[in-house]
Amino acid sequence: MGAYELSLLTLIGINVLLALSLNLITGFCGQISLGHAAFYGVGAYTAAMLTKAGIGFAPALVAGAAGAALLGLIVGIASLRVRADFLAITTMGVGFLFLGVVRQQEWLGGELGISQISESGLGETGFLLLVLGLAAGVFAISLYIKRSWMGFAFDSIADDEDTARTVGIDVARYKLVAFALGTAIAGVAGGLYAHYARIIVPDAFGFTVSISILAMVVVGGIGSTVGVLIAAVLLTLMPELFRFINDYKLLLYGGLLLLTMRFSPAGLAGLARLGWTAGRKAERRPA
């Protein structure tokens, strides 16, 4: 496998982690987040700074996840008092606040970011296997959560928080769990990205990145683990297979979001279910 293929697969794995992490918050628990790139950035900057300070790759990665989870808990606590549009604006504000901080602080590299980040020490193939292994692990965990009592609680909160409380679900607790878990995974993705790119700049974690992550979730099907994984792979591959798309990436994501919400609100997962249902009906028709 060539260097380009290794690099592309690594990027796909990182984006799968990001999409699945947001799906835990928005898809499972119904908490709209428009600033998910901020948690991604916290993981990247934390891991990069610690690595440059002489800390090993693995501890730096864990610290990045912990830092993102801590910020996620803070946002989660704020989410206990706001819902829907107000929560979306709050998370968007977190994203802009993160960008403002990293751009103004020279010790974080300012506008130039952080360069010459050391490699993981695993080699390109070893690093790819780590990324794909983590993505597979998060995918499996997401499937397990969806079928567990926690998944039932998340679904109840997403449908109607007040009704969830009446049946004994601790809404505050599960909201915080969703934010902490989802943002920790985003932090891991950030740490991996920092060692993958070996240079990070503020724009790599801007609002447009948050929208691209959201697009993967919406196009795949909000709450669908398999659909989100497929969408993350497709939306990562499209700019690589069709280079001209890079110049119109925001237009593409915006168009996909509009088309999905208009014609298939359940995303790719919804289309798959419709196809399955139509196929079953066709099988039952008499010859």
Second form
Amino acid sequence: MGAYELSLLTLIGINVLLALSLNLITGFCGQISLGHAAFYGVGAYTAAMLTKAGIGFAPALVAGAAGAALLGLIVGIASLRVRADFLAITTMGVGFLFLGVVRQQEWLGGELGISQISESGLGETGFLLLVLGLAAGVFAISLYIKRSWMGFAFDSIADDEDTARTVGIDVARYKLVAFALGTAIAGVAGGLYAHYARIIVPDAFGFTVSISILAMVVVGGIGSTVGVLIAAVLLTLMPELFRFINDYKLLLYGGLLLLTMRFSPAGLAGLARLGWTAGRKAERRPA
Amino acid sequence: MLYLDLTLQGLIQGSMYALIAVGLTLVYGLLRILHVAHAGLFTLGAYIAVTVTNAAGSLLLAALVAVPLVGLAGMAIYRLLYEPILHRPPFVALIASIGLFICMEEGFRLVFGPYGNSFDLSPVEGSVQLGALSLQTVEAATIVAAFGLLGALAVFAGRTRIGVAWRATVTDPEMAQSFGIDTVKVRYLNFFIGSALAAVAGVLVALLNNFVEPTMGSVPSYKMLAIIVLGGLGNVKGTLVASLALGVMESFGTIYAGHIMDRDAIAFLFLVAVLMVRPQGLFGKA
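Please could you give me the other form, the form predicted together with the partner chain, since above is the form predicted on its own?
What follows is the entire complex, opening with the chain shown before.
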């Protein structure tokens, strides 16, 4: 495998992690977040600062996850107070706030960010395997959660919070769990990204990134683990495979968001389900 | 003196915010949609103003073209995008709107180029003296336009039959319909007026900076959301107060808190702080 393929696969793995982590919050638990890149950024900055200070790669990753989860919990607490549209705006606000603060911090490199981040020490192939392993792990955990009691609780909260509360589900606790879990994974993705790119700038965690992650979740089908995985891979690959798209990457993401919401709000997963039922009906029809 | 100057600059910025935010809060009041693409219409207004002025040499003509055209574009967005998804959960329209906004920005970049455009000849120059304060003519015009137009809107909504129908539809769409009000027409009117106001703001910003660029709507689009939340979604008076307050706060904040966070983060800090204490916004009903 060439250096380019290695690098591309690593990027795909990181994006899959990001998309699946947002899917836990927005897809499973129904809490819309427009600021997911902030948690990604907290993980990246924390891990980068720590390895630069001489701490090992693994503890730095964990610390990045913890840092992101801490901020995630705070936003989770906010989600207990504000709902739906208000929550969307609050999370977006958190994203801008993160960016606005980081940009002005000398010790975080300001606009220029952090460069010359140390290597993970795993080699390129080892690093790729770590990223893919983590992505596969999160994929498996997502599938497991969906079928577990917690998954049902998430579902009910996404469907109708008040009814969920009426039937005795501890809505607050499950929301916090969803936020902590999702943002911790985003933090890991951030730590990985910092040691993959080895340079981070504030803009790598801006609003457009939040929207790109959201696009993966939405295009795949909100809440569908397999759909989100496929969409994350496709949306990362498309600008790379078709160079001419790269210039219009944002247009592609924006257009996909627009068209998906307008014509198939359940995303690819919804289309697949539609195709599946149509196929079944055609089979049953007498020849 | 510094305080007065800062306050005045804040009010100028704030009245700009008000012109854009009113359309947004009207749309939310009527349809419960967070219409992010609204700021795309603001940018469209600015581009039309610069393009027409440069081609025809008349700013007045440019404004007369830009404002109704952008109003119509707003109606088209309602018809083609929002109407078919009104029955979906609210986040569907929100995400669709964000998608549209990104497409609009990219569209401006493709059509007008990424580096921005300016007027060939600066159409408005000179300044106005207000006691010891000196204002550029454009700055004064911004404040006058914002207060004039929003005042006219208040009279229109309060005193005319159409205005009454409009307010009735916002308060209770079904009841309004059963009294014979054509609520669909009200929605079109709503989008037309809101978008036209955004276009006015676009023309004014183009004049203020003598510069338009594809991404000039980005910061306003999200900041406007903060403002309409602070104003209590759908509450026009609250939105006005929140716009002006934020404008003034930002102009002071950049001086006194600029080393901690940038200008745009101040709005969101205020937003997040307020929402934690009053989840319904500063002026929203509980």
